[in-house]
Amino acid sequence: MNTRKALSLMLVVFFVVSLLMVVGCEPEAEPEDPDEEVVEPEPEDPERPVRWTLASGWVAGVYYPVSGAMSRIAYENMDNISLTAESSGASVANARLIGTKDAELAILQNDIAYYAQNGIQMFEGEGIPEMRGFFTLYPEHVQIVASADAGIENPGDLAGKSVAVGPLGSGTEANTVQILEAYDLTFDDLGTVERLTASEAADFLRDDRIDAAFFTTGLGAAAIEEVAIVKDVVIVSIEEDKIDWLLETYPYYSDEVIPAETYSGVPEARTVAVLAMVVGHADLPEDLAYEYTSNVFENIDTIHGAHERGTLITLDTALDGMPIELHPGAEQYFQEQGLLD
């Protein structure tokens, strides 16, 4: 054997020995101790409250303080439900949150609830048949607030003006379309269309960036009062024949008067209104839906103290204008109260 072959053989032997040493040094896996206690993950606490979200509306409106009062009722009186009130994009957006289950409960207009459950109007082809009613709240007046010097005496005078019509897809926008329709107008007839929240519309009015704005909200809304105390504004009245047309065409409207001085220095006006209501998803457990409904009405003073409009929410009127099928849990409560057969 020559020197080169001997050297190669020695290198191979050295590599094999080194490999065996490394393998031999690896620690053996310790055998499982049959007596060792196995720590299982903690099961969910059945006593922990179920978390629900209540989609409300603009912070400057009425939905938000009312929903906040319901959240407080849950915190103080309900062991099984933790309710969080969240500001949102109002009626149409809230209906869609129920459809996607991103909210368990929502406040919206009764006309929008009917459209959503039946898949008509703005919900055509994307209805929410699993939406269920819980109870109605109070009238929501369509309030057309205009600068006193804008020369707007009725909605027909909005042609060519700069107008806030509500956020895209909101109940306010739907009401705006319908009232303009009564005057044979569309958005194309307006000078400028601004899709603003209530607080944004109030800012634009105050700064003279728009001539008028539509608000569908309860009387006494903070957003409107904030404008009225610093600027001369009026609420534009809808004429009687146009109100008659609206009531016939859209039966969820009611004929309403906005009393003088509802807002600082603002005269009386005549308009139409829909009803605010609470809806939820059909999948909500019946016992929890019952608990929520019963606690709201058994602690109604909390809601009455949250906003002036809250005083209009009563057990006696809880089913007025209910346009859709009730959730079984709410239905059980109202049956016990003698409001249903």
The other form holds:
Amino acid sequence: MNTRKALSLMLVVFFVVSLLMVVGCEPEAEPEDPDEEVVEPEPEDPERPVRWTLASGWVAGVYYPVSGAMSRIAYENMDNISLTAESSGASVANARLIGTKDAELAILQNDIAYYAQNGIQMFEGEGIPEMRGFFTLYPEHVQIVASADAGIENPGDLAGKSVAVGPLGSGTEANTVQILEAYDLTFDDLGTVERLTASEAADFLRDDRIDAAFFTTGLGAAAIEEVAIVKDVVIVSIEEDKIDWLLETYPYYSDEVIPAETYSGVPEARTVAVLAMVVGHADLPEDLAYEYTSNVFENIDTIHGAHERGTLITLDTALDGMPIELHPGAEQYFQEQGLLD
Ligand code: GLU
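Write the structure block of the form predicted in complex with ligand GLU for the protein whose form predicted alone appears above.
Next comes the full complex, this chain leading.
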């Protein structure tokens, strides 16, 4: 055997040995069962829940805990919808998120929903006619929280003071403008105009960095109680004739009293309120909108347990103060419940 042949033989032996080693390492193949069904890799599951974003509000407000309860209801009871609650500046920002389809559902004030759908006030020239109503929730009081020693007896005394007028994108800011208007004041008459988040406004009040802050939110909001427990604050009352003017000029306001001790040590106050509500995009499929609405009311205890204001959300009052056209899915549910003709 010449050297070339010997080399070739060695190569062949090496190849055969390697092959045997590889095969030897392979796990034993299952014998094929001709009766077994072949399971194909799963394609995109059309039955998977659609993901919806629910634009809510301030972490230290009331929209946020209520939205959290809604997303829990979806998680526990809805096969078709997964709902994620997101915090935001609130009403005005949320209306815009519906317009751009960055959120499927949103909580906002009923006055702001009306302005948005009709393209008036802050929505002049950029209305959101595709916004639809689902149901209303609970009253949101305009709460003007002031340091007890700032000498603010009524909103007219805010002239020259340092004031948090509401977070960017809030409905609160619109209410602040209107209440100042009732006193013939504008932002220009204030000493300083601060645009802070609700939590920042609470911190600034506590640290005497501002004299007063506006919050349009449900009674019992964490942001206000956080200040009240550590500092002497009052809620500034709006005078009767100014309340009358506000009710006549802006029809979504109601005349309200904030009972004493709603917040630790804070005396009674008189103010105006709007209603919180849920809206969604007109394009949301009718069956899913129906499923969401029916599940909220069939599992309302979850919302009642999330915040004291949640207990005011009831089927009987679900269409009170509804300022815009209903989504057909919600409409069908309320029709079945006998709330509509
Ligand atoms: N109503 C508030 C606003 O739009 C938000 C309140 C909350 O988050 O509870 O300004």
